[in-house]
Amino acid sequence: MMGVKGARALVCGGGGFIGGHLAKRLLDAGAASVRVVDIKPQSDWYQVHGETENLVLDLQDKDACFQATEGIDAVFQLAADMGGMGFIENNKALCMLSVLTNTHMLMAARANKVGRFFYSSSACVYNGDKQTNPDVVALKEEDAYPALPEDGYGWEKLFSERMCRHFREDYGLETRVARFHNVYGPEGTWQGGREKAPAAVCRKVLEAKHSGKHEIEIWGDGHQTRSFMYVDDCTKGILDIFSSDILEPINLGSSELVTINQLVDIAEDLAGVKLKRNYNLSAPKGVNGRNSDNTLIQKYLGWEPNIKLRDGLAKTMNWIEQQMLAGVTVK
């Protein structure tokens, strides 16, 4: 068993939303050192920690991956070109190119004798035929096959999961894989087109509140169902799964299911406004229903993500409002 205490850890994509929170949790968990790598200039990172080694590298490049993994015990591979549903549906080739990062990172981790490799996959790997009804049956890990994932992004994630498996089986590289379900929270993307539903809804509700134009555009009919996991639950789950003996991909998501309309209800209530809803039926809306079956994570870890959506959304909305009032623009 390998834990993070005393380990030399690498966070790939650490200038992004989840990566920034993960770097902080690794420091708090007693990692001997934390190296953070991202393609963006440090001025565009969401969080920069003074206690970490911070490098700007393009991890699609193989040499950069070898540089990043030198002297590292624990890799957390979160780097990817992705965003919310609007970005995923309109940038399939860009999403697929993340396979270069995952391939080169696995090659470098093997060559540099990394102790353990964590890969962040996605619920987008699941068979689309099982996500056509808003009255959804929660997705079990086995539902990724027969394969029919989200076009572009989902196929890249599923392929990279298989690479992790075969690097473990063929080369002995210890790999762990978690399928993230809709992570949200402060210190993340909230404007510009890459934001996900919770941040987008918070921003739209706040814009309506401050502008006095009490209307909101909702993508789809609002009946789509989702579960949303607060980032603190996500980073706890990452470290627990990394340190476990769970060899196959496992769900990491909340099982608190809501419709998009209910998500807007919560955001309106937190902001103290009631808005007219305009439904854009031609906008990207993703699958009709998706939820996380947490049977396996409860079995293996005795835990599941449990921060209530209202509580996490309140923190997220407060942070986004601070950014808006300060005139912060998209990173």
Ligand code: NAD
Second form
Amino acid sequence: MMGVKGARALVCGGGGFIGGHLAKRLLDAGAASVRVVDIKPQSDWYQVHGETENLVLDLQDKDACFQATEGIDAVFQLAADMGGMGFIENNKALCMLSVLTNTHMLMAARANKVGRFFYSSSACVYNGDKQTNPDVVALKEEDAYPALPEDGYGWEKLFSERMCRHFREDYGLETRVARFHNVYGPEGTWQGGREKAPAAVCRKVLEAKHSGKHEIEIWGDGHQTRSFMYVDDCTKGILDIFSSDILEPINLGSSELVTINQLVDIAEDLAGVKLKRNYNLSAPKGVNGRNSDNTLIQKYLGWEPNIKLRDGLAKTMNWIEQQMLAGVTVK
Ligand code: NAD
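Having seen the form predicted on its own, can you show the form predicted together with this ligand?
In what comes next, the whole complex appears, and the chain from above leads the way.
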């Protein structure tokens, strides 16, 4: 079984949120070397680790994928044009163009005889009809079919999952796929339009606290339910899935379900403020309810999230507050 210790690893999209944390975890786990690739200029990466090889490449380009995978044993493909609901509902074509990255990365990994290829899929692949009620039944892996994923972003993820499967079956490239459910934490997007709910809520609550204008705009009616996974739980799960013999896409998410109103309650409590809530019913709000069924990952890997939402949100909020006070603007 292939692990990451001693492996020459590649993190695609490592200038981004999860990739930046993953590169650090790979170093800590004893990878022989870690190459990090992102399209953004290095000055915009959330984290730059001194011990990694850092390359700026556009992985939609096939030659760049060949360059990135040269001499690599373990690929972690996280590069994607993505963001929260506000972004993916308004940028469907852009989201779908990530199919170029996934296609070329798989072709290059096969040609360069990479040992194993991890792909970061998403809970957005799940059939929308199973997510209409805030009183959710947690999503099991089989609920992706019959296919009715999130338009644009979700279709691209589902298609790329299938490519991973067929590259494994037809060409023997060892692929592993995880479906991430809402990941949050420090060193990620918190402003500018691509941020997701936990970071957006932390930012809005902090803005209200610092401005003294004690109001908050909430997208939707606040009753939508979600689960949120802290980034350290996510990177641990990525390495566990990578090293496993789980061939089918598997959920990687928290099953601690909260409403958006409850998320705001926690953020208000952490910031020590109470805000008037203005609900924007015409803003993008995504499906009504979504949760991760963790039966399979618990059975195969004994994995479950360690970090409670309140604790993870406190760390995230601290980091966002530091960014705000330092006057950092969007990357
Ligand atoms: P992120 O936007 O912070 O990171 C993605 C990185 O990919 C960015 O730094 C971006 O510059 C880079 N990238 C985009 N196009 C590229 C290209 N053509 N070439 C090279 N780099 C490119 O996002 P994230 O939250 O870290 O997400 C990482 C992966 O996990 C993505 O594939 C995303 O779809 C998936 N995912 C994330 C979540 C979540 O809650 N954050 C949930 C489900 C799935």
